[in-house]
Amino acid sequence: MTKTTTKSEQLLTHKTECLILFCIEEKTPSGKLAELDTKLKGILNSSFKNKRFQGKLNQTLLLNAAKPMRADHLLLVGLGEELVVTADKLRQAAGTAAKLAEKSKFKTISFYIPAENSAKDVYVGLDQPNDSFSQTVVEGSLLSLYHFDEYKQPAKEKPNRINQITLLAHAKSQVSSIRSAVSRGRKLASAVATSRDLISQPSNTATPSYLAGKAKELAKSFGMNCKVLSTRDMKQLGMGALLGVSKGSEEPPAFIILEHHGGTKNDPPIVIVGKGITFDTGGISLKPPANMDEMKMDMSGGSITLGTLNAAAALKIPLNIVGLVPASENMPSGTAIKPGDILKSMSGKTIEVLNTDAEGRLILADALTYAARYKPKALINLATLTGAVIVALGHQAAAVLGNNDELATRLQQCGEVTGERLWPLPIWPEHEKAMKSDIADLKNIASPGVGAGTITAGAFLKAFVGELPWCHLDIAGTSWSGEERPYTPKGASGFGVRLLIRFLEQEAKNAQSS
């Protein structure tokens, strides 16, 4: 990951390849770009004035520095209207200023900070703190400078990359909230890192055993727990959903724990569970050969689930957080499963599976009563579910549905800081009782002609979770991109970590205090 540092030096003296300053929309310079100007002889104020820069969102405008500027070039970025400016908006803009940087071919750049509560500077509308500030720049930047180049040769020519990030602050006093602020920031986008790393590598490499062999190193890593259930384990359990989906690969599942212990030994722990198909052929129920290849992201859940336990032990949050990753490939063979059978669950409800293809709500079934051992104070999980979600939001929003309003209307809130956006669904009767099999307890489709299947999905996992505060997201539209965002690359994109954390840290101050 590339390298952060900060320094206090002013923007005439600071030397670096590239300076970097965020601008509100308008029509003259003001603040801070006004002030820096007047010793450029009016450049800036002639770029605003022939319309060339006007500081709206993502806009950029690159100039080559001039005396008495010790910047070899200076890149304006825009942020938009100043009373909406809000922090995705930040972490857009620094992620499309880092971009260019890169596309430039510079080595070093550096992003001025503001003095915090000056008006021009910070920019009403984001009522962010100076770390924040800062934190969210770094986020942008680095999550921005991502690639996974893992299977490259080498070229001769080696491609640009950054090498340093530097956050110029406005005076000295900010300097050890802004390096707080990085080394927050770099803790999440490294995490985030990470589970764009394992959605990112192909399914010959990323088995369910490669899973476990990477939760076991985050364990060692950074202090936490670590178990892995094999085939055997689960059979004791009763996990006739999981293994029946694993039934025809021969690839052996795993069901992973991963464990932070940042609470008091007897709290009730917050249980996130991840769906972990680290391959989705659709089983006997085929999916069509166009773009299956992007199956390999069926297990983001799993992936978003070791990243968010990652950041989560590295940041050390004073939580008892429990992961739960269950990972199987669903293949079709002679020894699959078939339309028709019957699992039994390890709830002990059994379910008639209709289509094969809906195997992630299967393994996710024996997870969540799994979960439920831990009488956790709520029950979150992830996965790539239903390609309904993505007919009802597009690619914008990752759809929440559960049994718990306020727990729901929370993450929601996380989301709309951090860029992962969710959409509230309903769980009606009318849904759960679509999901009653005539000849099971349930079955894992809903018949012809209800629809909702993003719902009916969510009401067949809701038979799982009994009482417990339970949330679902249905990641499946917003886990993988097909084109680059200025934050995102195309392809994996890390959707739920830092909304996760976000979350985390809010109920562990909410803990404290109460």
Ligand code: BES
Second form
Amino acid sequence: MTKTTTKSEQLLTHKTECLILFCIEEKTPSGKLAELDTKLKGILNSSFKNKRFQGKLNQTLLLNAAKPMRADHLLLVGLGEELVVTADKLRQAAGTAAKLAEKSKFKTISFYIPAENSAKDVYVGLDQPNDSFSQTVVEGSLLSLYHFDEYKQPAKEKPNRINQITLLAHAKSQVSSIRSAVSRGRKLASAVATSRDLISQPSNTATPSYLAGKAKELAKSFGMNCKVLSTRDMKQLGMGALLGVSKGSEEPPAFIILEHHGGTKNDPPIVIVGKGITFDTGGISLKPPANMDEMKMDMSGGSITLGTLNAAAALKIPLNIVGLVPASENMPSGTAIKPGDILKSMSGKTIEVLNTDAEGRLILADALTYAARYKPKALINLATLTGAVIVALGHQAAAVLGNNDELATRLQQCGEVTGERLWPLPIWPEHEKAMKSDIADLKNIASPGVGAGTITAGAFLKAFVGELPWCHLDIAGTSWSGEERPYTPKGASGFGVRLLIRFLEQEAKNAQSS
Ligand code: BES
Ligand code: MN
Ligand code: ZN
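Provide the structure of the form predicted together with the named molecule, given the form predicted on its own shown above.
Next comes the full complex, and the chain you just saw is listed first.
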């Protein structure tokens, strides 16, 4: 990951290849920008006047800086209208600027961090005054500069990488608080990168055993407990649903348990469960070939779970947090489960498998049952569960479903700030009824014509959580990005890590004050 440093120096005397300034949308430059413009012979003013740059969100203007500035280049990046600047717009602008600087072949860049109370500065409209400006800038820039390039042979002409990001404090007194915010931003970006790496890995590398190995590595590096259940353990526990899915594959399944003990000994934990299908062919209900390669990302929920535990441990969140990842391939073969087969889950409930491509809910059923052993304060699961969520919400939001509106609302509010949108869907008694089988306790898909694929999947999961406060996030539409976004390169987004960390930190605060 790119290095970051914090310094306090005057704008004019700071030496860097590229000095980045955040600007709100206005007709003519004001505040710090106007001050600078008097030294730059009015080039900023004329750029605004000619509408080359007006500070619109993610708009950029790259200028050659001139004496008396010691920077080589000046990069303006817009935050949009003053009163509606949000933390996520700042994150986007930072990402946009860093990415442009990288493409422009700069190696060292600097972000100017303005004073919190200076007139017309970019703090004015920020929706969350407590969200550190610097942390958000670090998140946005580091996340945008992420690359997954371990399979590329070194090219003759190496693509440019930024070596160093400097945060330029407006005053010496700010340096130490900026430094701690930067350190937090780095930990978050690093955990998101861990998740993105896992999701990006092809399935011939990222097998269930590989995920288990990564979890053990993380546990060792960050002081967590890790245990991996083998096929034998699963048999003993009666995890017939998970074992049923893995039966078609030569790769053994794994049930990963990662624990961060940040709270007191008997404090009930928050349990996070992530779907870990390392490749989803659909099984005997085989998927069509187009875009099947993307199904290497079907362990996104599991990867986000590991990344979240990584960040929670790195940030030393004073809570007990457990991550559970049921991991398996979903393959067609002579040993695979077939439509019509009935599996007995760990809960004792029997499941008629009418479609082997609805495998995520099967492995989650056993993981949710296992989660109940912890008597968790809250149970949150993440899964690339249904294509239907893309029909409902596209790629702009994940669906949140569950049995506890308060928990759902809190998660949604966290995502609003972190730029990981959630949108609620209901689970009504009719949906739960639609998952009842004629010959077993449940069936894994509803009858044709019921519709609401994301909801019926949620209704199925609900049968395994009982009274525990629970939410399910369907991240099938948000985990993988087909296009480059301001701080998300094409491919794995890492959606969910920062949202969950925000939630966990709030939870820790609430626990301390009560
Ligand atoms: N992993 C898929 C869901 C998915 C679709 C993830 C698109 C990412 C992008 C899941 O296991 C699946 O196959 N779901 C089926 C359910 C159906 C058989 C009821 C689906 O959505 O088609
Ligand atoms: Mn499937
Ligand atoms: Zn799947």
